[in-house]
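The form predicted on its own is given below as one chain in structure tokens.
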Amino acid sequence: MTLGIADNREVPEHLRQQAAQLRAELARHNHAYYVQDAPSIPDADYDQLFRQLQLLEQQYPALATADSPTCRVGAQPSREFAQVRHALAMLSLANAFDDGDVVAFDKRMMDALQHEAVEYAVEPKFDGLAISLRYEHGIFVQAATRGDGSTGEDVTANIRTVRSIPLRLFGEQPPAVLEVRGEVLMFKADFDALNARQRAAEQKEFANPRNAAAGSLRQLDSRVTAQRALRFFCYGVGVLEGAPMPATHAALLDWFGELGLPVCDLRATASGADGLLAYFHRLGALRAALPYEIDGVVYKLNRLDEQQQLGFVSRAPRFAVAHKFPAQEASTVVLDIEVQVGRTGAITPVARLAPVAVGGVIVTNATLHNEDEVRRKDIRIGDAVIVRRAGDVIPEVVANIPERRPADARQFVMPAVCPVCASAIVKPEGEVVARCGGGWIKCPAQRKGGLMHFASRRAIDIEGLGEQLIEQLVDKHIVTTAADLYKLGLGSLVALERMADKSAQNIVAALEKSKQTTLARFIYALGIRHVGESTAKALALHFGNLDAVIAAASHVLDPDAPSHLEQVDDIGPVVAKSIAQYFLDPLNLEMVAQLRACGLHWPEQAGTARPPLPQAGKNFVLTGTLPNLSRDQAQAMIEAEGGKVTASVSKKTSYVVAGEDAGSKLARAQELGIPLLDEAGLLALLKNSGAA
């Protein structure tokens, strides 16, 4: 859009009022975000308000005021901390929201520098808190937040508790003065652990990792900060004295790494708009799997002399831009709250939403988890709410927006009966999830969910038996239990919608093929509450055969009998009780017997319990690509010796098996001092324990 420029006399009064309202609203949201560490609206909504004000001020320069948010960075520093004047202003970055913005940025750089192609330094845009660290002769002396860009808050005592930040730089001749710019953030796993502690202590949970990092760093008591797992990544320099400045941004970050300062291993260089966009899409694909939150990528001219040549505008450098990912949070309105029935009978409240784009997709439904969560978050029908969709997870309602609640907003009421089968909804003592009491036999929703789980790839793996086919089989009363699947004939299948002879033959063949399975897959496929893949494997390894599992389950509810189930790794009283309740139900035992009679079989071992395996109790993490073993092969070998493969590295990890292109998990293992294995080392370990 091209905007005409008007002088002061041409500004309509309604636009003056609109600009004033936007400035006031942005200032209020700025204060909530930067000072109170409690964001009041999603970033995408803030960006939209900010761009509205920018466009108004571009069209009517007389509307721009000295205190306009478009001319400022962050917010005024809090008086609770001593103030620090930055030697070089800590500015924000201009934003690019689509490919066209990136192409335009690259063209501006080429035109300004009169180059046919420009090289850029590219790196993730961390979702944390900007910090400046000052080192004198290699010794850390001060840390300050960005504040309003020119003045920040002295958080030196708190930064000293961040273990990834060196208090003394490496090297024999450090610079006389080095002011490092970077981002303090909290990793996703540490954020989840912190919120778990907050819940246990009945304290307010943090909205997101950025909010948690900011709140932790701005504690007046540094002992509180020390209990929070904060991290740091460098991304720039403020002041450098007593050492030559590297020629490029990439070389600067490499030098920081040599000094012992944390730098991100995802940084790179790129040429031209095509190179920038290729990097953007690569990080977008990695985003969900990263251990920390990023909300975009940053492009900077790589040559520092070219950065200096282009300089700055009022609030941002000309030589850099932040390319934002599609918003993972957005605001919308709750049109209604209904309930869904899961395969275990769990009753989940679901918000029906006015359509909104979140994370690149249109969202119309979002989970509210359970009745207690609806009450805790105070979500009502008619509320304006913040919706989050991080990675590929199901969208969820994060919070309401109190100032936008209508007068006629209605509270959610949990129904007394199941909306699918009309069975009573019950809430077992000590649990937060309400459940339909109908079970598979009475409740079609549970039946469909249970059959989908039974046929899934990691369970019995019946190829071609998908959701639409299962819905027809249940709705037409052809299938009631999993055993009924193996009684299907070509005639009953061909009679279904969109099922030709060839498709029906394929289903029959897939059912026959699925009869040969493993004990672990079979136990997992039964859909026993609290029994996932790992627990099913542990049961199969410990007992060796299904009859031994059933026999052990029969003793759990006998107070005078020892609980053999609780001798299995990772099984406690709750899981043991759930397994017992399943196998004590005559209907479940009948279905298991029918499945075996239909021909489902697996290798079994005699005896009621196996001796402890060599790697029992050991936790392994796999990262990178192994030269000869697939991830599934390596996991199977580890589990065959009693080991457990987990997704993330922690202090409980016994070994990290690292292949080519191992990333952040390898770095985390090195940080914690966890033993590392390559493929040869893993094979040797398992061979010595009798596996290979």
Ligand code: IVH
Second form
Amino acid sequence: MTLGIADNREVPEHLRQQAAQLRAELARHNHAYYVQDAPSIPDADYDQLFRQLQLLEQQYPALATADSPTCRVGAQPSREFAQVRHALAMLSLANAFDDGDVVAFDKRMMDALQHEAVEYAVEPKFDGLAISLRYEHGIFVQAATRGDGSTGEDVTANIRTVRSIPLRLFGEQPPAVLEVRGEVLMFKADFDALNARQRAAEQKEFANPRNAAAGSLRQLDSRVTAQRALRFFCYGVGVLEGAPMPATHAALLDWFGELGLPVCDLRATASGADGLLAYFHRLGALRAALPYEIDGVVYKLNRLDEQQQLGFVSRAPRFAVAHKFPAQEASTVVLDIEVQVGRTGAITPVARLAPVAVGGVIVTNATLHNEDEVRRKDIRIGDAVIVRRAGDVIPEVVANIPERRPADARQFVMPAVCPVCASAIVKPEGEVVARCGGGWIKCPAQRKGGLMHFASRRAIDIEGLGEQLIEQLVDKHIVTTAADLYKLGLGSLVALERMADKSAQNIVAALEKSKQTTLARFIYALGIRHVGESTAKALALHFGNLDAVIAAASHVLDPDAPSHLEQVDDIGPVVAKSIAQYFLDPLNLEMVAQLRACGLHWPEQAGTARPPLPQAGKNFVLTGTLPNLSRDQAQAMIEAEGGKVTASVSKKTSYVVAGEDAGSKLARAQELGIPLLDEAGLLALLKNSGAA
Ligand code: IVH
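Starting from the form predicted on its own shown above, please give the structure in the form predicted together with 2-(butylsulfanyl)adenosine.
Next comes the full complex, and the chain you just saw is listed first.
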């Protein structure tokens, strides 16, 4: 045996077994994590197993196999993708756009098969890229893109990095050859995270998860692909040798699931056009909440022999159809860019668009979020752009279409003053959002926004008090603050446009009803910046009553006082400061007092707050030898009262405790005028503060 040269013969059998076991175990955990979404061990334990296998394979290169999870990290870049000829062409699907198309498809199937009712396998139409995976005797050997349908590109190295794709199929007797067809995609959350990284690295962002998946899959350097959380769902089969073909599409996908391949849980079977349409509507309702994008659903004859019988027309199967959802993206032209003022004064640039149908509605405005975003996406007035409207989300401008930019496209310029109240627009250093400096006193837009928020369902919940009514009340100077709402009488309401007696009575009743609320709702309704529902709930729970919140807020801006607010879960310095600023403003305090005087009430409690320790926020420096206390004892006593012991004297030091032979620290304290304590003084301070 020659030392240092490891080949097959030299690998001790027990290590070979250990490597095989590690591989199997890692594959199992991988499947649980990426396919079943049910992690079976902590990440750290997985990493440890992985490292163990990596070390083994490094020590004995002969141990490395094509199905080892260690191959998933990416390989050396290739210069170009090799071509792969598909043994069975990868086709496309005919589309159905409305109920009529679906009924016609079902009728074609009934007629061709001479059935009364036809059974279909139904599944989402994944919005990604088609891919074919080849397994030989259960080992993943090749992946190819669809390409032109007959020839695609070899993306094996990249697909190896996709964790949900097994490198070895489960089961004792895998088929000699199995070609699995499916879709590679990127989950929405992974897409958002990727774009955040691209932004941070000043790299171009991807327009949508599909483009991101395509860009990641077509990387010549698979180490880049390895960083790009790609996923996969199977939806069909190419070549199958050495195993019987299941009888139905549903059974085929179930079998794929058993082999460890990712199949989608939303797959189902349905019967007749009614069944197909019911599935279409069910998935339409789920669409926005799914972790990945789908652009429709696919109906396929469930029986594979019937699929064969029907065969193909040109490049698409006769036995299947894709029923498309309304597109979520469309292109249009930016007519203008204006700004909108939100309830906290935030200035949002909004694109006015040539009307276009997106996601089933006509869109004429889309948000551009903020000035930086307009610059980064380089959206100009006159540009042709892609607009996106996903679910109930506000439409947004995704990207410009560079080749359609007109010569006279104009840059957006942030106005210097608020378009509503003419107060100066300010953008504090380091912040992305520009704001109207008018506040709700000067700016009607902020006033309206604030009142809308106050009355909204999750805040004080004043039924019937909508946008149009608030517009009128503010514009006619009937209402300035939320407290004014409770002074509205029937008389002032019926005098408004489009206000019938009955509606006015309903509003008065709703106002009355809204007076009984909870502390959390009340705090949330105030519209304090950074205080959303969950922070409002945490504050209410912690302090139990409003006066305790206001008292805690009044300490925040005092640098010497311990922050009571920051003891609340999830409240950090920024939120604490915002709450403090709100309650320091006498106008806000006045409005809160008026609201209470008008009868708004909620159950008040003691709260779970414990007062902060008396020496919290105080820094002590110990120097020299104390007569009775050891240094550790003194430190423990100080810390028990919330104080901190630091090593060196600075302006931030609250007290210097000096004993015998105190040296330079004492001198430095005297220089800075920091109070000095001896042991007796320290004990007295701690005793007094403890009693306080
Ligand atoms: S079946 C022979 N099922 O849609 C039919 N395709 O327009 C092969 N797609 O290129 C396709 N989800 O990339 C099928 N559940 C699904 C699908 C699906 C997405 C894509 C696929 C194909 C395109 C056809």
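This structure is a prediction, so every number in the text was calculated from the model and none was measured. Residue numbers count along the first chain shown, from 1. Rigid core: the largest C-alpha set superposing within 1.5 Å between the two forms.
- Superposed on the core, the two forms barely differ at Asn95: its CA moves less than 2 Å between the two forms.
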